[in-house]
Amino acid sequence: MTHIAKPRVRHPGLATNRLGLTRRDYEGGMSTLCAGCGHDSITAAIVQAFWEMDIEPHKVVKTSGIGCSGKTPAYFLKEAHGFNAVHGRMPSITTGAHAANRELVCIGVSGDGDSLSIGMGQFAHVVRRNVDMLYVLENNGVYGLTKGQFSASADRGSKAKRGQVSREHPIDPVLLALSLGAGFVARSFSGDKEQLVPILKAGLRHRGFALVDVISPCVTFNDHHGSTKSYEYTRDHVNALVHADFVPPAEEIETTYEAGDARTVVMHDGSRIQFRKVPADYDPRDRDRVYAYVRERQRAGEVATGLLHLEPPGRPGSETDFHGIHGTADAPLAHCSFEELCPGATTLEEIQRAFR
């Protein structure tokens, strides 16, 4: 079993959102992931974000591929249709769903193996097509279900649990998305709900493709000495993360970060990751400078987190999202009446004049 149904208990004292729903109404089945898995924290942040955004759960489509991340849509929004697709193919399923019904809110959950190895083609093209979706990449550097092989995001020199050393260059989804033209690129950390929830909310609100790469260490297969994704390594090397506090619309996204501030996040095992704030000359709208900045921090051994890049929306009519590109009607295609779609017998006669 990958999920266990939770009893539906409504406590009279629970806070409700504008739809009159409690946070519990946005939950799903019980998780069967390892105790302490970062993915479960992300699930909780997703629940929180949807609840705070007052989104009707059944108007959401939640999709995933294969792997630990692929299981998670079962753990949130039980009143939403979910699609646990095949490995690396979540983007195409989501593209089809969004094409058919543009009114649905799409959230896709993927992993580093799902997005950067088997599904990198689909990842690249869903960015390029600018499908209106929130793409959450739960990034732990390993394949968990097959017991600890390196993924494409594993750092060079990182050591696997059984001793092998990763010798290939890692693929960074943030740099990839930036170079592919994504209009919303964020990185966060599963342990920092305070940062993650506003980013998810902003991603849900963004029109077009929104990537949130969430570092989510694997407590079972990638937490040993020699791994660059272990807590020990993180404590020693990735101790300074940058938070870019540019999240529209401003009033909806709350943050406690102050400019020039720095803070330390205590993770579930007691390890710490330091986050730093937005540098004074940082412009999240400038794709090239964002790219350069992320690379610069990487060279310094840091992982920059936050809403790193956000492209300002285009003028009305010049939308570059999927349906803007396709010039699709405002009403969902799946709702078109047959009378609207079928040209009829008389037109068929006319069409066939060209066949004589």
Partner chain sequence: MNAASAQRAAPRVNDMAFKIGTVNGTGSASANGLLRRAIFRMGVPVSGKNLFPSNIQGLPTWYEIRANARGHTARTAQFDLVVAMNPATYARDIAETASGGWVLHDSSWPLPRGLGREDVAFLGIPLARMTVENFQGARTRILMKNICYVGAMAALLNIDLDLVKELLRETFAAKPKLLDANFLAIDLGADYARQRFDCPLPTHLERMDGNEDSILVDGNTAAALGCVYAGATVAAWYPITPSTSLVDAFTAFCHQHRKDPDTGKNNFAIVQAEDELAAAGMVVGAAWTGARAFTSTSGAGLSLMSEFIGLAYYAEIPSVFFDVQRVGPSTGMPTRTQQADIQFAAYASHGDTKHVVLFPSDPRECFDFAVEAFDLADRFQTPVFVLSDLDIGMNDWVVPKLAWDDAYRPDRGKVLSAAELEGAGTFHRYLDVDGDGVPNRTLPGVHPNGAFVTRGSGHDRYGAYTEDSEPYSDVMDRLRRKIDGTARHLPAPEVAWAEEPSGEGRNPDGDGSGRRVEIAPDGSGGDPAGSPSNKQVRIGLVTVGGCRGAALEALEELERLGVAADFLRIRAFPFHPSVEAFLQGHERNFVVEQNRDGQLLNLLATETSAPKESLIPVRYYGGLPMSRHHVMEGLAPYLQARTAAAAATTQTVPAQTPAVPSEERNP
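Since the structure above is the form predicted together with the partner chain, I would like to see how the form predicted alone looks, so please show that one next.
Since only the chain itself is given, any partners or molecules it might have are not part of what comes next.
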């Protein structure tokens, strides 16, 4: 992967967050993606979200697989820990990092090819294990690094740049995550930063697995008439089902909307997601109805976006993340003594006998 460092220029008038850091401090190297790529817009939204949340870059671990999406982590949080895994294996690497140090903020970036083809099994298990991570899926419907073949998320009937028509049924990561029990499921558009940034912030704060599927047009191979992942199609067919505002616990909640136009869901740490302008019968806490509504919008030719499902605290299993399921140590492994990490042959033999 080619890495081009950005010039270290910092304007004295740049705004700073509570850590005294500017947005530039949350950037990475220069992007080598095609000009206009939706992935770069996602990078800008990620930078904005981390900066606004005052997260220390060195307390973040960023991971990715292969493909255009695999390059994205090189372009944000240059001071964070990072690992570029092999194709489809990003979830395993993230699981290992989170298991070793629960204090790290985990963000994994993947693509529709990386997650829904070779990495499908990995994706399914990171959801069911409820690993505490933000999973950003950059969805463009094609394999951009191998000349634009249809990916598993390409809609039936959509056309490729050379005229081929997709005949296979697509895999929808949102519906898949809902069926696998994900507690936080969202979809957005790379061209809608106003919606995407608060969704990313909510995903970072959510305890457990959080999926954000982002329609991210490929300007080289999939941004033409007939493509259902193009800028034109997405803007014309987007259904902003849920407009979400992320409200940290320390801030007062204010709204100018009339009664019945807003719905609030409290997260584990006391922060809130404010849902605005939703259909009267839409409940983001009802997994089955969310699934049905997304399918209904698909049949109408629309792309439902927003924070579609959020499992509220208090429901069975809603507070059991990866560490709660497996009963891991409270402290990061790096903080444990040698004796704790290596208790000796006798103890290891006792553990092995327990599995016989």
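Numbering follows the first chain given and starts at 1. Quick caveat, the model's predicted, so the values are computed rather than measured. Throughout, rigid core stands for the largest set of C-alpha atoms superposing within 1.5 Å between the two forms.
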> Core aligned, does the CA of Arg162 move at least 2 Å between the two forms?
Replying inline: yes
> Core aligned, does the CA of Gly20 move at least 2 Å between the two forms?
Replying inline: no
>> Relative to the superposed core, report the C-alpha shift of Glu340 between the two forms in angstrom.
In response: 2.6
